[in-house]
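This document opens with one chain alone, in structure tokens, the form predicted alone.
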Amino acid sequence: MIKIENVVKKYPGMERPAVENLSMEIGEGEICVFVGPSGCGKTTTLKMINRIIEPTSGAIYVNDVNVLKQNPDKLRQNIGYVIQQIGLFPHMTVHENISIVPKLLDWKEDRIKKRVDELLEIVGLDPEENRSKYPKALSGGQRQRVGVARALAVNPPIMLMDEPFGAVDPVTRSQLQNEFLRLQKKIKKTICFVTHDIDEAIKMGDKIAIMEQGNLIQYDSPENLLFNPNNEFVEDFVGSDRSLKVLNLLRIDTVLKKDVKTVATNNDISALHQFFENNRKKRAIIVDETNKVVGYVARNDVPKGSSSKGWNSIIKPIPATLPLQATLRDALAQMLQYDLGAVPVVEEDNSLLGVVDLDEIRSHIGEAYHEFGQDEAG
């Protein structure tokens, strides 16, 4: 989908090129993450793909067409672009921000409205509630979602994302990462993604390009970067905590326990007595009649005998759930934060898919090292 050939970018007065003789290929539907220290050339490379910055020499092909021979405006209309500060126009509503490129392409208003509402639903924002809001009325995470929706407005085959989740708090950042991975499973775009965070790169990337002083040092899968670094720079940049970083390689579906015993609220409270008699667990996950998680009941909170207490008086909210796109590191973080031995995994609509527990994660780490051929590393 994207082919970069011998690309150089020199700025006047600089001792070395910002990007030096860069050559690489990015496959269709892949997420390629550019990572490296400040000034390494990663953002410059991203901006050369849509010609916000013009290369000094070399060629860049998108779908076998040299972008340097295309009209820059038409090129950019077919490439989605998301930046760290999002860049929403403050005087425009959410609807108006998302519809900028469709209007440039003379889409009819009813088509634009339909597309805006569709995109808001895709990124997890209620259209009725949000389309007429101005950016100042949105949280940082909501503005980020609108930025992604705007980049997807005309369904471009390629998206460029420059530190897209860098301006939000760590919890929101993890949620946005997971939501974007879920979204990518549906839209299958070719994505170039810039970050300074190697953990984010490992979690998000199909391929990772590590750059330093304008040079591409290693372009490889996350697994190979962790276990087969090209040189000392890559090894140092990846860091010594490879055991933890492996957790970001593994999705929770690898350890998901699907056969989970629950208690449904359309049963009598006596079902709880039976659950705890048959199981040694400290908590029961409570679902409604459609298998959506509504909370939990602790063993000590179950009413004695034929108490008249109803479900609402004993159900407590579950402190954390995870989407299927989360990693084992996400799961472990939730367990440590909330002192949990297991975390429910849910669909978008909160339907229960299963649980991930600490013992399963622990045993899976050794298997992961064995899979990657690094038994001695752990």
Contents of the next structure:
Amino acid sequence: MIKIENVVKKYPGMERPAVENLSMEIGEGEICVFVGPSGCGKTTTLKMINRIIEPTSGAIYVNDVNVLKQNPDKLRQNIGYVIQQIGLFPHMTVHENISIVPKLLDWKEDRIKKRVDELLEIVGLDPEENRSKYPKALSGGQRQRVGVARALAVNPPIMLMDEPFGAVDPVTRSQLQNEFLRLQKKIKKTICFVTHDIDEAIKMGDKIAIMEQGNLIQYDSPENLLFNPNNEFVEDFVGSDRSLKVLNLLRIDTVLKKDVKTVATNNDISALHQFFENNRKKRAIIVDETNKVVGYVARNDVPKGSSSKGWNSIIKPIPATLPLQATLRDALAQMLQYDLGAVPVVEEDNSLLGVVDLDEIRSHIGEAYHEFGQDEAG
Amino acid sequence: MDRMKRGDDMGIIDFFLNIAEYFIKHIDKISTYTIEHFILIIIAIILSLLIWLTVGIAIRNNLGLAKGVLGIGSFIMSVPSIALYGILVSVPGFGLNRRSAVFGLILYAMLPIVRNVYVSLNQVDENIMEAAKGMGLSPRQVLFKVQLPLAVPVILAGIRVALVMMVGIATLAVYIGERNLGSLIQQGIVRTHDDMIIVGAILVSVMAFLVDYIMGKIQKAIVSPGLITDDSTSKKEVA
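With the form predicted alone already on screen, would you show the form predicted in complex with its partner chain?
What follows is the entire complex, opening with the chain shown before.
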């Protein structure tokens, strides 16, 4: 899909090239994450693909066409581009921001409107509510979503993302990462993704390219990177806490407990009593008729009497839920932050898929570490 | 001057009565002067916009040229208006006529307009510029769809300054043959007619104020609501 061949970028007056004789291939539908310390050439490499930066020598092929021989504006219209600061146009509404490239391509007004609404749905923003807002009225996470929607506007096969989630708080970041992984399952774009955060790289990447001083040090799957680092630099960069990093690699679907006992809001209180009699759990998950998570009830809050009808008033909101795309690291982070022994896993519409609990994670990590690391001594 | 020094209680009322009397008596002449004043400014600002917006846009990517052009603008600004008109009159092809008056005003509008166009186009956030380029907008589309709309508030502020300044400087054009509100002031001084001077001064001030007010309205009408910061905070509080 994307082939980089002997690409060199030299800046005048600089001792060593920013990118030195880089060759690599990125497969269709893959997320390739470029990671490395600042100044390693990862962003330069990304920006050479859509010619924001022109290579000094070498060739870059997208679908077997050399990008250096194309009209740069036409090329860029067909490559989604998301940068850390997003660069939404403050004088345009959300709708206008997203419809820029479709307008350049002379789409009809009603087709544009349909596409904008569709994209807003895809990135999890209510079209009705957000379409005519200006960027200043959006939160950081919402702006990032609009940025992604704008990049997807004309459904380009390739996306370039330069630290796309770098400017939001950690909670929003992990939320955006999960959403993006879910989205990628549907849209299957070829994605080049730059980050300096190795945890993000391991979580997002199908392949990871570690760069240092303009050179590609290792280009490999996250598993291989963690357990078969090419050299000391990679080892250091990945860090000594590899067993913790593995958590980024494991999705919670592997430890998901599906048969979860719940109490429905339309049950009467005896169901709740029964639940706590049969289980030693401290909390019961409460769902509505359609299996959507409503909240939880703590054992101590349950009224003793059997006649109290309005028991629904003791339901408390659950502090944290996880989407299926979350990693074990996300799960553990939530558990530690909110002091939970188990976290419900929900669909987009909040319907319950199951729970992950601490014991299950603990036993699974042991297995996984064993499996990946078996060719390592110790 | 005598009239102003007379008895305290009657003096002020007399003073205003005199001005009102002068105003009513000479309403025809005064309205002609006002209209002339206005026409001069309209011609000058239209030509200024055509010339200086173009120049500002043309020099936007050339720091060296911009420094030169803005240097000339600053120099012109530092030349006293009377002196500038004196020089213009002596230039062949100009002389004692409206052409010189208009040209002088255009020269004074150079710095505020060109400077604000240049600065505001170059002040656009580089991330916004990169996003625009990365989406495949050509340099021309970047200019018209992104840079200029974002620069509008600052450019309008420059035009506003230029206009208010023009209203004042136009009064001096009476020395090279214009007939406008400046005539009231000039003749008032020559004939020591306080009421005449004051009527002229008040009308010039009113005109400057009106021009400023109209520019404020225009600004509100054409600047994107997305760029107005005060609104955002109040809206957020409501929401």
